[in-house]
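Given as structure tokens, the chain that follows is alone and in the form predicted on its own.
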Amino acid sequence: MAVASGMHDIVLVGGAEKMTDMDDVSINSVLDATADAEWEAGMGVTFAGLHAMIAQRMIHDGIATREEIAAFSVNSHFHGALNPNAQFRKAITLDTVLKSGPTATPLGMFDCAPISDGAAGLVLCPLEDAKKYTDSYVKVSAVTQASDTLALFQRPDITTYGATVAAAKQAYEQAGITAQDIQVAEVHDTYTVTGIMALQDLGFYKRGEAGKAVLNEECHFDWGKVAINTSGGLKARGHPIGATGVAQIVELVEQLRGSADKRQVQNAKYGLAQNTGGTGSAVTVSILEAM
């Protein structure tokens, strides 16, 4: 907005986090604070517990099976193995996810993003000035944000993030495209279940079909429809909180410039990033376009 308004010509955007400087209990306390303090975190419900409730409801309602939810982790690690900047650069099997140590039923350790250190940076300038500095740049076609209630219990349906739906709708309108025009997307998979929800809320798949697509490996970079979390996502690339949103944009820039190497999505024209705060209480959707 600073660049688009003319207030600034060139802006450096940086994000960084050094999470390993804190112990696990302290880190989880910070994450729990993004939930409703009075009726959720204050009553002892953890961040993992809230996402486990979402997963249980999705399974109960037939939106996704336990195996389909777990497959999102497999997809992220598949891409993370191809990303030299990922925290975890090793592919895993579905069985590994399903048999990992429990965190909150039905979610296990491999359903959860790790504690990470990391940093990411971007340079923004007016589109007409970009060619003065480089031949390799992309266009910011849309940036939107939407909010929802802080507490899950105040929402009519916890198996969808209304803020994602609203932000995505605005973003597609800003960019003048539809969900079907997106070739690569970075979605906020703090937990595997949020990844499945994102694919539906962003309009890539109908309700109840996203999990099947992930399980069938349709979200790989070389499949042909929409490649999901080619960086490895929060699960495999890592989730250094202050850097996560910027890192998503960095991955899209690499893809749209054709410099993503072994995980390159062919002929990518549009990329989308979905970044989430809390359990979907705030969501930002950005769309980038190759030039």
Given for the second form:
Amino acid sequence: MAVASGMHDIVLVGGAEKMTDMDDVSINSVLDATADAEWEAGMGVTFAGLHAMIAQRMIHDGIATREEIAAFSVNSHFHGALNPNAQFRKAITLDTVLKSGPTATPLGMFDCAPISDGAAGLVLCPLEDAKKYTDSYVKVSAVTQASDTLALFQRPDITTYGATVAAAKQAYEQAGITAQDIQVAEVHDTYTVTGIMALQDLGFYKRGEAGKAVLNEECHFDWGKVAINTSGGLKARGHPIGATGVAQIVELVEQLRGSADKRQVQNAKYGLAQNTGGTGSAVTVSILEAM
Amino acid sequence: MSSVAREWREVPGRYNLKGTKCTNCGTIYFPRRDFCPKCRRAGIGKIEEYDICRTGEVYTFSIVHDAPAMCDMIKPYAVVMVKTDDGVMIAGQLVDVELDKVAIGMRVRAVMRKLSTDGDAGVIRYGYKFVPAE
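I would like to compare: after the form predicted on its own, may I see the structure of the form predicted in complex with the partner chain?
Zooming out: every chain and molecule, the one shown earlier first.
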């Protein structure tokens, strides 16, 4: 916005986080603070617990099976193995996810984004000036943000993030495209279940169909449908919280420039990034376009 | 975690499930709201105190194994979202229950229990937890 309004000519956007300075119990308390501190976290309902309750209800309502939810982690690790900058560069099987130690049932350790250190950066400038500095730039076609109640239990439906739906709708309008025009997307899989929700809320799949597609490996970079989390996502690339949003954009830039090497999506024209705060209480959606 | 003023302000809701109801549209709010976001101006002066029904059923649940410091002594433990019999959703713990018996649809009721201690010398926070109703 600072660039688009003309207030600044060039802006360097940086994101960084060093989570390993804290022990894991303290990190949990920090994560819990992104939920409602009094009526959720203060009741002993953890951040993982909230997402686990979403997953439990999705399974109950027939929106996704436990295996379909777990498959999101397999997809992230499949891509992480192809990204030299990922925290975890190793493919895993569905069994690894299903048999991982429980954090909050039905979710296990391999359903949860890791504790990470990391940083990412971007340079923004007016589109007409970009060619002065580089031959390989991409266009920012949309950046939107939407919010919802802080507490999950205050929403009419806990198996969808209304803020993702609203931000995505605005973003598609800004960019003048639809969900079907996107070839590559980075979605916020803090937990596997939020990845499945994102695919439905962003309009890539109908409710009840995202899980099946992920389990069927249709989100791989070379399948031909919208490629999901080619960086490895939060699960395998890593989730240094303050850097994650910028890192998502960096991956889209690599894809749209055609410099994503072994995980390159063919003919990628539009890329979308969805970043979430709390249990979907704040969501941003960005759309980038190859030039 | 807690300031004394905030603790006192939230005690009625946490101890006794006191919420509010907009008599203009009928929506029940928990935690309490003194302003109805649906009716906005039309709801001003029409918000009444409301006692949330203390019984309901489990809407969704999870067994938490990776606990924050305040719950480290009781893990693993059950967390639930309960839909009360007057249709209000509340998040909390389900206690006095065998963890493998927790299920969606299970009948529960709210009781008052100790929630946490703010360090060795701080205030003890009390509030609702749920127990099986039958």
